[in-house]
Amino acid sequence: MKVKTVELKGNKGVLKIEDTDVYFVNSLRRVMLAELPKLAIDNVIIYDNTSALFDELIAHRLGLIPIPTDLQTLVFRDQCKCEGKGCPNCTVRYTLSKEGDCVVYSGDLQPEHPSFAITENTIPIVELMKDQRVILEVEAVLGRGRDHAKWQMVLAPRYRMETKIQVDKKHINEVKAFVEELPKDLVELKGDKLELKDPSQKSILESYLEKHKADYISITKDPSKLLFSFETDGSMSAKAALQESINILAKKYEEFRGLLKDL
């Protein structure tokens, strides 16, 4: 297997993976969606709420706010030595108190420890009018996407196979005439080879091929060459999410290998 990093900065990651099988990349995708742990608000105590929104709506919005997640310092509450009571090893607490004519944002959540300060701090929670207020306390705990969508860190992980465009050399003049009809930034003709300038525009080329019935040009896919891309919600960097997902997948393969030995 060959892996080339196309982009791995901030919340976005793009990898070019060659000499592999689709099932392996799909396994990584499913781990990112369902198995990758992250912090999310799971318990909300509202002391006062005179806003236009019900308590349940505010609690729901709070649950979807990305919480900075450090898997090196936190454990799952059901695995903690506190036996689920909620301690600094498994629980992160925030408080919020706002009043007056303003918008309450995610950044208004005040963490118990500065290292857990909200980084995506401009997510609106509720708009307050004059003399309205919201006072609450919340607890964030680790969870997985398979348990609830609020614990899903990676957004829309996806992959696509490398596209190959084959040209009938006997009809090269027709190919040239066809290329002239296409948008200038869509494809490039290099000798007798046709290449997409942007692989994501494949569907546009296919629509032109169907419209002009250009059977002298065919598009095939190579399942051994994949472009894998994903984004995180900001609770963890793309690089950290990828590394943790790989670790989880490796452990699952080891566990499966152990089960096979016992057969």
Contents of the next structure:
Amino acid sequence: MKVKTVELKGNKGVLKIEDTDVYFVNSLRRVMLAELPKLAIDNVIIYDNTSALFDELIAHRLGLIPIPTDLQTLVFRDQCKCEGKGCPNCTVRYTLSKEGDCVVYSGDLQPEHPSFAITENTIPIVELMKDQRVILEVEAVLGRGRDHAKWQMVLAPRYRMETKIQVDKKHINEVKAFVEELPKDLVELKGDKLELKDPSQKSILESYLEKHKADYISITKDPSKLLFSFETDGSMSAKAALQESINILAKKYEEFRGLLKDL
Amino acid sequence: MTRYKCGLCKKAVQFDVKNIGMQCPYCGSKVFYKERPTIAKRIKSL
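Mind sharing the form predicted in complex with its partner chain? What's above is the form predicted alone.
And the full complex, kicking off with our chain again.
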């Protein structure tokens, strides 16, 4: 297997994976969606809320805020020594106290420790009119995407197979005439080879082929060459999310291998 | 007796829940808001 990093900066990651199978990349995609741990607000203790939104709706909105996650320092609450009571090893606490008229943003959540300060601090939670106020305390715990979407760190992980465009050499003049009718930045004809300038524009080329009934050009997909791309919600960098996903996947394969040995 | 807040004059009033046809004794308004209890409410973020 060959892996080439096209982009792995901030929240976005794009990898070119060659000599692989679709099932393997798909298992990585599914680990990213369902197994990767992430911090999210789970319990909300409301002391006062005179805003237009009711308590449950505010709690739901708070739950979807991405919280910076450090998997080295935190453990799952059900695996913690505190036995689910909530301690600094498994729980991160925030407080919020605001009075109108203003908009309450995610950045108004004050963490217990500055290292857990919200990075995406312009997410609106509720708008307060004059004399309205919200006073609350929240507890963020680790969870997995399979339990609730609020614990899903990676957004839209996807892969695309590399496309191969095959040209019938006997009809090269018709191909040249067809290429001239296409938008300028769509394809490039190098000798008798036709290449897409941007692989994501494949569907546009397909629609032109269908319209012109150009059966001398055929598009095939190569399942051994994949372009894998994903984004995180900001609670972890794309690089860290990828590394953690690979670790989880490796552990799962090891566990499976161990089970097979016992058979 | 349950505590309410008048929607017009904002004064606190008390009514029996069984009472039919509530009216503010200060301004006559019939719109009331139920006052929030002073205890903390713990809810799950779902």
